[in-house]
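Okay, so here's just one chain, in structure tokens, the form predicted alone.
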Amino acid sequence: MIVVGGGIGGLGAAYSLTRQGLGVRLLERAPAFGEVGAGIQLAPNCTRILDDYGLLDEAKSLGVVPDSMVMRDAVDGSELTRLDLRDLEKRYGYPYLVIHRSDLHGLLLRACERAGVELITDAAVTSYENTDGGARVTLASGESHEAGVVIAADGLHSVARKLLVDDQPVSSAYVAYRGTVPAELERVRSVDLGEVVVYVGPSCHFVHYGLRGGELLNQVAVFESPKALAGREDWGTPDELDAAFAKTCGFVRDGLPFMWRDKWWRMFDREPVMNWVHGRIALLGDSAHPPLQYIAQGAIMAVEDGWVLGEHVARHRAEDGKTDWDAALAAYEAVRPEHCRRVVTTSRAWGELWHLDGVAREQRNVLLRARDTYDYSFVDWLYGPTALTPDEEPPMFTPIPLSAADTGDRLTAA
């Protein structure tokens, strides 16, 4: 097999791929493996893979197993809801867990080491196309490479997609900062290392949490940018930043400082779809269903896709170690694409949600407030096991309008 795309979502079906006893290329379009960013929050959806990996324990020495989940909103500080996460691994089995991106990257990038996948950088895919036996990929440089089957885990940015739909990125005019703060300053001696904080403001949001065993505060700070509603190009800049936050609480401004500036993350995702396979080359991670942040999926998902591709494999492998790789595909394609669109969809409307103002801001402030901290029916759809047929995906939550809320603090319905 041939995995395209060295991120998390490619190491992570390549091991899996490999678990199941089959060669696997990975092709690295980078010249080192490498992941950027700060932080990843990995729900017990996907820590229930890491354990079944026999990765977790690594994993949990790595991060951090915090003990809440709390929403806050971003202009008066105060608390709206909590997810008590100690309760949550109890009822899901496993915990939620923070960590750098970098620390998962690695791991993944070491457990494939391991199982001797063939790893190979400089290797950028510029077309992909289906043989009689299998999928060609053709890379920068001209050389190709073949094999039975291709995955395409090569982002948002994917040349495999467009062999089934012509379509584009989809901007969200939002932008994130990130930066992470050693222990030792005083920013960090006042918060609660154990919480998993987000603060949700007018077009606006701000999130912390600790990282490495408490070493590191992680910060991201997100805001719409009025260039991108202007239609410029170039939008989500730092002079744009402090002003986003003017309106919010002191704690918020206050860790704008420790924000790297000189760099920031443009937000986007696609229209979901629900084609992934063409012949024998398939979509995985963000080229099939790169979503925005704001449940903390992306990652996630692409994990899952390796997983539950894996295990089918396993079940559509006849005795003489053939793998039957039609029906494999199918059904990978039959479970996968519905989920994802789920959350690609969920995620939109949760930022929406996070960035009211006025009355709005208000009614939701109400709902919040008067959720039990051990309501778990907003999660159960996505915090479960990962399902392999259609019939194991779970039913979704019921939402609640904003028109169930008043301003006096209490619910007019439910």
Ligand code: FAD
The other form holds:
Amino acid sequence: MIVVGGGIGGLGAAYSLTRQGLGVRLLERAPAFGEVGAGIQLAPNCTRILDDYGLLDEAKSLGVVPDSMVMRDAVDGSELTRLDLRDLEKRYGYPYLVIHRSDLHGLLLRACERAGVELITDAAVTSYENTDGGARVTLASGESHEAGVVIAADGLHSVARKLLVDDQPVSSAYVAYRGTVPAELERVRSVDLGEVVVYVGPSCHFVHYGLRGGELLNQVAVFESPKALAGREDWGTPDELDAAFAKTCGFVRDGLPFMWRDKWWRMFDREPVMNWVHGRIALLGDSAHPPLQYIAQGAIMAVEDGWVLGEHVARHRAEDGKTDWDAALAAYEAVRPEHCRRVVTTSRAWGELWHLDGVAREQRNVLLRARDTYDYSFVDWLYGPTALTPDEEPPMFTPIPLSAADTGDRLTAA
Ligand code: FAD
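How about the form predicted together with the named molecule, since we already have the form predicted alone?
Next comes the full complex, and the chain you just saw is listed first.
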């Protein structure tokens, strides 16, 4: 079989499928495998899968297992609410982990190499087609590759997605800056590296947590770009970064000089789609469900997709080793799109909550301060075991109203 895309989603899927005894060829457009950016947060619904893959100990040795997650008000710096991540680990059985993206990516890449995945770079797929009993991809070079199934993990600007839906990425007008601060600097000494902290403010937020056993402080600064709202092409520039955080507390403002100022990430998602399979071609990861990152589940959903697909391959293999791909893909499509739809819409709603201003901000702060630290009702549906069938999918709970467009039948049914 073929996997297109060597990001976290593609590598995770390739490993999961190889584990089931399948021969996997992975095609990556870039000249070398790699990940850009700094930290990534992995909740128990991901570390549970890493454990199943035998990769959790290595992941823990590369990352940090923090003690708590704290939400603060970005304007006055005060604490709003916190999660006890040690208690959370007891509840879900697996840790909350923060790790450098390139370390997670490298870990999955090495696992794929060990498992015998055929890893090919400089292979940009330009088209997909179904064939008799399989599917074929054609590369920019003109070369083609054929297999029983093609999994398209080709990210936000997926070529494969066009087979299923004629849509475009949706701009949130928000932009993210990232950066790391070395541990020897005073700024790092002044923070508790055992905390994942998010400062929420009017049209902006700021996140920090320790990486690589405390060698680095990871920082992310996110804000709504006035230039994007005005329809300008040149949006998200460093002058906008400084202006967006001008009214935040000293600790947040002092972090801005450490952001990488020559690269920024404009934040897009897409409207959820419920159809991910086209014959023997299936979407996975951001190609299927790119979210806004507010509940830190994008890469996790991609890892879950690969694990679920692997489990359904195991369930739909005959004794002669042949996979009933139509059944396995149907089972995958029966469960993953609805879960990911919920995550994508919830992420949007959390973003709105984080970025409130005026009276609404004050009301939010009152509610968050009153929250019981040990109330997990809003993450149970995310952090529990990944569902393999629609029946196993837990009811969704969100303490905040989703927009009218998100409160359809499916949500009511949940
Ligand atoms: P990608 O990472 O986009 O990988 C796609 C791969 O396919 C790339 O290697 C690309 O080169 C390759 N490719 C593309 N087109 C082709 C082609 N035509 N032919 C061949 N190869 C191709 N998620 C979390 O779980 N936790 C977090 O804490 C978190 N924080 C985030 C913070 C920010 C600021 C942002 C922007 C995102 C965050 N996310 C987080 C989301 C997460 O990064 C993504 O959802 C995840 O990386 C998607 O992985 P993917 O493999 O599906 O796609």
